[in-house]
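One chain comes next, on its own, written as structure tokens: the form predicted alone.
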Amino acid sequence: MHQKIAIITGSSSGIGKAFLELVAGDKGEYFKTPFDEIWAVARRRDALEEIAASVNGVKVVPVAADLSDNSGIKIIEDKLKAEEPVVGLLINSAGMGIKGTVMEKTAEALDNTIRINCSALSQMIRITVPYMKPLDNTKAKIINIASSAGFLPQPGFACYAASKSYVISFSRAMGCELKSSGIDVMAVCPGPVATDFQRRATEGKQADFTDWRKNFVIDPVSLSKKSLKASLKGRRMLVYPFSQKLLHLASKIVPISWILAFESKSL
């Protein structure tokens, strides 16, 4: 009998870890049929094994894979081919971004941002969809973590914002392409989240948000709960919290030149 599984990338910390713990402890709040396993994907095997040992409920299977490299995708693809599970949930939470102007960043930093945020997310969907099926009349779900940064170009964070625009657009298109297959696709667009992202994005210079964004920081667990519930309802996009809904609206009605002028002041 085929194992019923969920796959969560970027699950060693932050939003991905919050998703992992919620799905592992689910008692029917999000999915009527419990998963047999959750494949936790991230680069660091030691961190994954530590989390797997601490999580109660569903068996967590650590899958150490660097998604910035094609070999990481192949590890997951080969495991899918070997085990042929039924995938009821795919959460693409792995992501990265380095703050600073494009000319300040290395070619490797720019390339890795695009590889992880865009290419790896796309490839994860491509290799996983053949194994995705509805479970007990609940459609299979794909949740892609985008960002409200994807609504607008962001000087000083240009590559990251553009990559998240890709995630939003790609998710919308995949939602249409996969509709007839019984698979729902949702993009999640949060504002600042209280994770280790800021420290990594500033290369260790800042652990917390220090500008106007510090007033809008949200908890990763709250975001993950909202995302799972929205996905269960068949939503195609979740913009969270309310402050980001206002930003989304502003991106549609305020001239881009005005917004760029405001953002350029922080460079």
Ligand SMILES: NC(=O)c1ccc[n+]([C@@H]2O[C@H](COP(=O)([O-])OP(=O)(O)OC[C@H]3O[C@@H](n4cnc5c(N)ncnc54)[C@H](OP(=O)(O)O)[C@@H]3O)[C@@H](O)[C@H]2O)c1
Given for the second form:
Amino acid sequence: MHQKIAIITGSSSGIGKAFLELVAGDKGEYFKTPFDEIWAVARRRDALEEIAASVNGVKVVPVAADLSDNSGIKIIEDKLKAEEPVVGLLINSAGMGIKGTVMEKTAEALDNTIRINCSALSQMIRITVPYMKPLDNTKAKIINIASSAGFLPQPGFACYAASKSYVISFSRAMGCELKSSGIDVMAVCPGPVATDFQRRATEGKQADFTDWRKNFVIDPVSLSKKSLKASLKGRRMLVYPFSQKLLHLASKIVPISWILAFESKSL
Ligand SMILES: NC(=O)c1ccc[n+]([C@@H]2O[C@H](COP(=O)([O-])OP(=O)(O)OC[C@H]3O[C@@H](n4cnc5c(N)ncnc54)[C@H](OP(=O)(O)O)[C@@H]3O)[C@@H](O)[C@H]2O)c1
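So that was the form predicted alone. Now I'd like the form predicted in complex with this ligand, please.
Now the complete complex, all chains and molecules, led by this one.
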């Protein structure tokens, strides 16, 4: 008997952890029947084990893997080949970004951003799709966590913003490629979210958003709820909250030179 599973990357903290707790505790609000297992993927095994022990409901299987490296992807690929589960949900939430100009950055910081945000997300889809099937008459779902940073170039966070443009573009194209396979693909584009992301992005210098973005911070639990609901409705893209919809609109109608001039003031 094939296990029905969900896979969530980046589930040791923040948005991925919020998704994990939501899906594990789901009593039919989102999925008609519970998954047999959720594979929780991230590097920090201790954090994953702690979360797995604290979660009530579905069994959570910690899978420690560094997705910046092909060997990390292979760990998941080998596990899929060995267990041949049916995957009803894949959430790609693992991600990173280091603030600062490109010339201030190390080669490793640039490389890791592209590897985790773009390559790993693409590879996770490539290795998981062969195991994805509709469950209980509900299409299989892929949810990719992009960002409103992907709407526009961002001087001072250039590599991160470009990597999230990739996620939006890739998700849209994959949605078309996988349409006939019974798999929906959705990109989620939040603004600032209250997680460890900011502390990591500033290499520990700032725990929270401090500039004008602080007025728009949302919590990861409301984001995960909104995202699952949108995905189950078959949406291709979720821009949340409303402030980010305005930013999205502005990115389409305001001349890019004006936006870049405004953004460059904070360099
Ligand atoms: N917070 C925000 O303001 C915000 C806004 C828009 C979009 N996002 C996006 O949301 C996603 C989740 O971020 P978050 O806010 O939840 O931040 P977070 O709390 O820092 O979570 C990042 C997750 O990614 C995992 N990860 C990082 N590098 C990894 C690697 N090499 N291999 C495997 N896993 C790795 C981390 O786990 P380990 O450290 O255990 O590996 C952690 O679970 C990211 O894609 C981020 O770009 C965040």
